[in-house]
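In the block that follows, a single chain appears as structure tokens, in the form predicted alone.
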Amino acid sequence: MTSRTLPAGFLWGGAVAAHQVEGAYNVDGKGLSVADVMTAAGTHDERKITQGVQPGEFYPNHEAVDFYHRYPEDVKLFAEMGFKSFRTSIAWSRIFPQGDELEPNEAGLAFYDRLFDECHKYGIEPVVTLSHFEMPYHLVTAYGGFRSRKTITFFTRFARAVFTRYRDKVKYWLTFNEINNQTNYDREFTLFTNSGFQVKPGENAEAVMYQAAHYEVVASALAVQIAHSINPDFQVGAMVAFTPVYPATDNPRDVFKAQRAMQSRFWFSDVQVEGQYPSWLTHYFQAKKYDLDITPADLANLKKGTVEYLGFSYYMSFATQANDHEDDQFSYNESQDLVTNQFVPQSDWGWQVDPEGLRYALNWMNDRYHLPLFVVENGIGAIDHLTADHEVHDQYRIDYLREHIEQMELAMTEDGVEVMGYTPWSAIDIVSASTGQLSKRYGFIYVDRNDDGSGSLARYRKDSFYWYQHVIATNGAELNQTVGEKDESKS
């Protein structure tokens, strides 16, 4: 590949989420979150959601990789890689343990003071997500999560507290992580982690999802307004999981089905960027007879609280095909309407690996939103093997990231797309959100912890650590560096 020059100040880094790394689930006043009541699962299994913490069950997020106590060591490793930014989240239940208190928990606020100070010590800019699948569990049991309009108030109170506390320590914010995952409304995990509710017998899951999601986009818009009242220099973005949905064939019905799939997945960012609902969706609500609680005040706040950039995750692409019994709306049900794309390979977890889809995604969003874009997650979960001399030869990860960075750079240098930064998932090995596994590894840093919770938690640099270090040092100009002998003094 020809060397391509990226702009100075490009935010190279890495990403994690608080609940997947921190552990210390009941330390310093932290309350239970939705992540704390999900058990471990297997490669193709769904995590079980329990009623509170139950004896005899294993909850991998309770300890995770103990970043809460080991963050100075880990941030130092991030600095060694050359990170310019570090995306993480603030665990909502560290700040408001039950979620509905009037005053925040000082011990929780103080932890993030220490973490952000440690980042700044090395010149690393924090990129902070407010809600990353970490809703306080009490809001689920007492209010039904975002089923309730009251949860908007609880969220904005949390947002105000952290915006105020870190007004001089954090510049870049994201409101809700992968808010559009709940497009897959037949999946219990996505509704519970995104919106804090489970579907009751006889309920229309899609209708409940749309109501909860409406309250979330209103909460996001209010948070943007609060942020700018506290610090006008804050940059507040939305965040979606970007999975392009291609038509399986050139049959016009398949093309329209794919278009409706894209509309269904990305109305969330449409509203957060444009400040209004797309017309197809308001007609869809009418056709489906969904009588949602959407007030004139809500619509006014959506207009006032639009975001300044769009962050997104990119892991894979989808494909879809129209069926023989489509309704007039070509209604998209993600759990039923996806088909295998024969032109792209799959990961060990069945994810369709499509580097060129990232360039397509960047162009699609650039054409639609005309805002700076930020690749805040991109990576591959894989089974890594630690050698006897504590090395991990993860060429497969290097290949995946190199091919995606190449496509990102083409979008920037050939297509004129403005990209703020690139923070791969993940900076360090984490607990997988979807399966609870540690064996589904993403990080540049290997953590000695197994799926059953055993292990020393020692950290080891993978080959990808040294490769990415060189990528950052050359500002993305050299992506084909071969990882050779390491400096043993750093191991």
Contents of the next structure:
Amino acid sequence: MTSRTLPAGFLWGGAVAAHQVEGAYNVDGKGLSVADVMTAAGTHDERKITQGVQPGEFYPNHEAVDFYHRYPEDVKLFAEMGFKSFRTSIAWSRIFPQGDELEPNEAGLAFYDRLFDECHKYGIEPVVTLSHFEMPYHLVTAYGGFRSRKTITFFTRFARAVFTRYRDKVKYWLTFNEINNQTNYDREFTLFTNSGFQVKPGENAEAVMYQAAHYEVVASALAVQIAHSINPDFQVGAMVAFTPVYPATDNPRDVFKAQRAMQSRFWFSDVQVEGQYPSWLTHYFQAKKYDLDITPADLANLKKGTVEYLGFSYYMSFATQANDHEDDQFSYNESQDLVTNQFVPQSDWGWQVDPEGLRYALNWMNDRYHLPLFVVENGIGAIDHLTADHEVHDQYRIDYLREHIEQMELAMTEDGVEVMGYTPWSAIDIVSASTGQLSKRYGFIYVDRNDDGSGSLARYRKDSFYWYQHVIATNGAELNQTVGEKDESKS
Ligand code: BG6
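Same protein, different state: after the form predicted alone, show the form predicted together with 6-O-phosphono-beta-D-glucopyranose (BG6).
What follows is the entire complex, opening with the chain shown before.
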């Protein structure tokens, strides 16, 4: 493909989330979070959610990759790659250990001061998510997470504390990570990590999800308003998991089913960008007799708290097909309605790898939202092998990222989509969110840690590290440099 150069100031970087890298789960006053009560699972299993921390269970996020203590070394490596930005999150339970305190924990605030200062030392712009699957666990047990309207207040208190503290250190914010994961309301993991609750026997999971998600979009809108009252220059974005849902065939029923699937997955960003519920959804609530607590004051706040950009993750695409017994709503149930797309390959974890879907995604969001877009996650989980010389030959990761960057660049240069930056997942190896595995590796930097918690935690540059360094150095113009050309003095 023709070489393409991106605009100056494009935010090349990498992403992680606090709970997946920091460890130090009970250090400096940090309280337990939802991530601290999830065990590790195998490649095709779900993590177990325990009642608090149970003896005899292994919780991989407790130590993670010890970024809490090793961040100076890691940020230095990010700088060596040439990062212009670094996306991470603030562990809510470091700042409000229980979640419902009135005053923040100074030691927690001080940690992020140190981290953001370290980034700025190298000219790296922090991009910060307020809530990335790490609600304080006490809010789960005492309030049912976002089942309760009170959690809006706890969240906005947290948001105010960090906006105030980092007023001059952070410009780019995101409210809730992948807020739309919970579209798959049959999956325990998504409701627990997005909203902090589990479904009770006999409950209608979809209805409970819509109520919790409503409180979250209100909390997000209030956070946007608070942000601008503290610093008018803040840029606050929403964040969705962008997984396009294609129709399996050109049968009009399949096409409509796919449209309903897209509406079901992206009403969250519709509300966060437009400031109002789409009409199909208010009709859907009526048809399903979902009597939700949505007040006129909430609706007014949604209007006042719209976001300025849209961040999204992109890993894969989905496909769907209508069945023989659709109701009038063509209701979309993600755990039942997806089919395999024969045109795209799958990763070892069954994720449908589809680089062209990223160009589709960027165009779709550009047409719908007319806002700058930010690719804040993109990557492939894979098993890496560390050689005796401490090298990792991850050509598969380079191929995945190159093919996706090519499609992003086509969307920008051929289709006119405005993209602010690209922070692939992940800057460094992390604990997988869905499986708790370390061996499902995403990083440019290998961390010597295994699924059972063994390992020295030493860091090693992968081949993709050198490749990405060159991509950033050429502002995206040269995507094909082979790793053989890496600077040997740095290995
Ligand atoms: C996104 C999350 O869902 O995908 C990340 O925002 C997560 O937290 C990433 O790690 C990859 O998913 P997984 O389950 O393979 O870690």
